[in-house]
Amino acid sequence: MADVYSFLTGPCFIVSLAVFFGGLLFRFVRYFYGLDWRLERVAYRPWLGDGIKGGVHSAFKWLIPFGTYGWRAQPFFTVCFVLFHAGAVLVPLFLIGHNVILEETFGFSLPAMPQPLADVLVAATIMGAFFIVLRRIALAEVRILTTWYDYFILALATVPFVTGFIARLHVGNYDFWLLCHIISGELMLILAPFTKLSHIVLYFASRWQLGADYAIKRGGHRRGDCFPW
């Protein structure tokens, strides 16, 4: 067990992070290289200043719960989205156990959150994922667009939290659930750049493009903060 744990939190962890960050960086850069003002009919370079302002505004507004018309039109989904992503973003970065591994592997760590707060965020993430799945099943307009791939992506992102929470509560065999947690977490890191989880960075790229489009081509730069979303 000790050798397996050392291998997973050592070489495997390093490879997982390298694939994760390298792959996401490649996807992010490639997205912008794929933009063509002739196809998009947007003068990005001549109006770069307005494009940057519009893009940043768009990305920021969609990060605020109920900060846009789109969020307010779907309150149930907004709550599920916030519950899921609050833990999905904060726990991997600031969990005490993760930072111990980070310190042992790279010699530095991030600030650690209190364990009770981490427990609440993990529970919120799991509940958020459950209600997102429930929404996909219950609403016909969402169900018709949902494929097995969407459920796979949700499972890929959620299983590390479920297995980690079970290990944290010491339900059943602790070593088994800990290994499941580490393996599923590293699998998620490796697959993220090649799946829809790449929206970790492509969200910012696509929201910037939409905001820039509106600010430049649709006169948004003359409206200040009055974006139609």
Given for the second form:
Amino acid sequence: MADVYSFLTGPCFIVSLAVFFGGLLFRFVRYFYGLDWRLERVAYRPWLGDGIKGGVHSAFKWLIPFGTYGWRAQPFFTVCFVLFHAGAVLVPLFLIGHNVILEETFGFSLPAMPQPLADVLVAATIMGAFFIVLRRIALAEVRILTTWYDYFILALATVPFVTGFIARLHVGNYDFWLLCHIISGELMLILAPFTKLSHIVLYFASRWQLGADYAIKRGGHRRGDCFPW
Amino acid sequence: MPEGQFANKQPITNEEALKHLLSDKGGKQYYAEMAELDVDTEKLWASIRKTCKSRTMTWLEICAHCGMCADSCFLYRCNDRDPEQVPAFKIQSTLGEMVRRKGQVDNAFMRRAMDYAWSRCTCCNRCGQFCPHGIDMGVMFSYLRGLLYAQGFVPWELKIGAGMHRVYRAQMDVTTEDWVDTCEWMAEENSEEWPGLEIPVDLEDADIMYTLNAREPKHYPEDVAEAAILFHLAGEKWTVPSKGWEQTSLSLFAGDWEACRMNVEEVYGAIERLRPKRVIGTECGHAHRATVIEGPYWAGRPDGKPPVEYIHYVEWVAEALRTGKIKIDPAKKIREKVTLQDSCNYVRNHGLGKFTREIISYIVEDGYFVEMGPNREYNYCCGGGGGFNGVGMYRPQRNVALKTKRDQILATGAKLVIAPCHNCWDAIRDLEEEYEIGIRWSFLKPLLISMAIVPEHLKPQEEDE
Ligand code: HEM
Ligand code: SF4
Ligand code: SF4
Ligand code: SF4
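One more: the block was the form predicted alone; return the form predicted in complex with protoporphyrin IX containing FE.
Expanding to the full complex; the earlier chain stays at the top.
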């Protein structure tokens, strides 16, 4: 058991992180490499400054909960999204337990968040996922879009949180749940670059592109300010 | 049957072929042949591989299937929230599926895709504003239209429209001669009321070159006259080119990118020939899109700009009112509830909403202007955009699509709608015909002429008694 544990938190952990960061970086860079001013009909280079301004605005404005018309038009979903993503993004990075392993493996760590905050965020993520599933089943306009792949991605992303939470609460067999948590977490890291979870970076790429499109071609200086997202 | 005599993969390139296709009334045989038309799957896949790059591929891949775009689409809303009208569904089940199947699709698939591309999307781009990932399905549908067009799956009217541009460099059969004659006729016709009125053709180094929509000379020549009167009133040194005057692009609606390029190069050619200080286009949305927004890219211009400053009519009107070149008689300002149609093509897609509002502030008495809700960048399509208005086969769907605008107008309580876009103007006319809600609609030009103060020296001289 101890062997398995040290393998998973040792070499396996390093490989997962390498695939995750390496893979996502690759996808991010390849996205921009694959842009084509003639195909998209956006003169990126001559107006790069405008493009960066409009693109960054488009990516960050959409990170603000209820910050855009789009989010405000769907309050229920926005809450689900925020509940889910706050924990999904912050907890893996700033959990004290993770940072202990980081410290042991690489000799550095990120600041850790207080454990109670982490607990709340994880609970929110699980609740968010639950409501996202409900919404997928309940609403006809989401049902028609939903595929098994969507549930798979949602599971891939949520299982590490559920198993980690169970382990943390010490219900049932701690070692078993911890093992499940590590395996599912590493699986998520490894698969992220190859699945829709690549949106972790491609969100920024895609949002940047549309923002740049509006800032360079579809309005730009004529509109004055950035596009009113 | 591989290729029909009407439905085939060849674009229309000469007058004879055009007349031949036109003779197939309503496209009866055309659509019958299309039901048998083979799909060149190899060519389709090769074309996708060449043109579907990271932006579009990423859009198709990372779509979260969250449905946030559903409510943004007026076609979803006015079709009783039919799930099959959700933008993400529409694009994923057509273009998305085509890409996933590596182009291995059959005739039935292509015809369904055609129905979706031209009767379930007007390329208004509104959904892109509501998608958290910034996925613009209007852009993708326009791209899909190009793929379909190249395989011969395009509505009859739009194959003809694109053919018109290829043959006449205009969306209708208006030749250079017809056009120049119309200019002379209109100047002549109005010279009594407007002494000195001219429509100068091919004047070099003018301050303004004016471009327009072929249906103006063809069906509404008074619109050409009104443009002339307003330039005359404003004292502009202006001209129209004898060639390269047609600004619209039905080929944009058809997805015939080659014809788009040919048409816009004709316009830019006129600019280079006549060297105007700037160019002004008529009150049309997609014409502006085609020559000012997308056109530079079709013509391969790396800076994405037309050869000289090229503005929309509403920008010029706002300027003329601001600088006092045209003065409005305060007694003649509009004193009834009036609303304004924001054209997707130059408001959402070019940010010109502030100019139309500025114009309103000069021509409508305070308190009488009522905004539609939503408006500006967030306005809904009129219901007839992207070629929808012109396709006979989709008329029933188009009529349903008009309901959104009908309800928006009804909610304002206004009986007058200002619609500075040909397509919107048509759609609003048709919605009055279809639903009879008792409204009137107008371009800016006739309103401005009826309100402008005419300086003494431009008035007709009284005859001696
Ligand atoms: C800064 C990083 C991230 C950004 C900007 C981001 C953004 C988004 C956006 C815009 C959506 C689409 C809306 C939605 O359906 O919820 C989405 C969906 C999703 N994201 Fe993220 N995300 C990020 C990180 C993550 C991470 C780290 C995970 C998982 C651990 C994750 C898992 C998911 C899942 C499962 C969905 C689909 C939800 C559904 O089924 O509707 N995301 N994300
Ligand atoms: S809003 Fe965007 S991500 Fe969500 S279903 Fe529509 S296109 Fe896909
Ligand atoms: S572009 Fe407009 S019409 Fe087309 S799917 Fe999007 S919102 Fe609907
Ligand atoms: S006709 Fe007008 S409102 Fe309709 S799509 Fe075109 S520009 Fe938009």
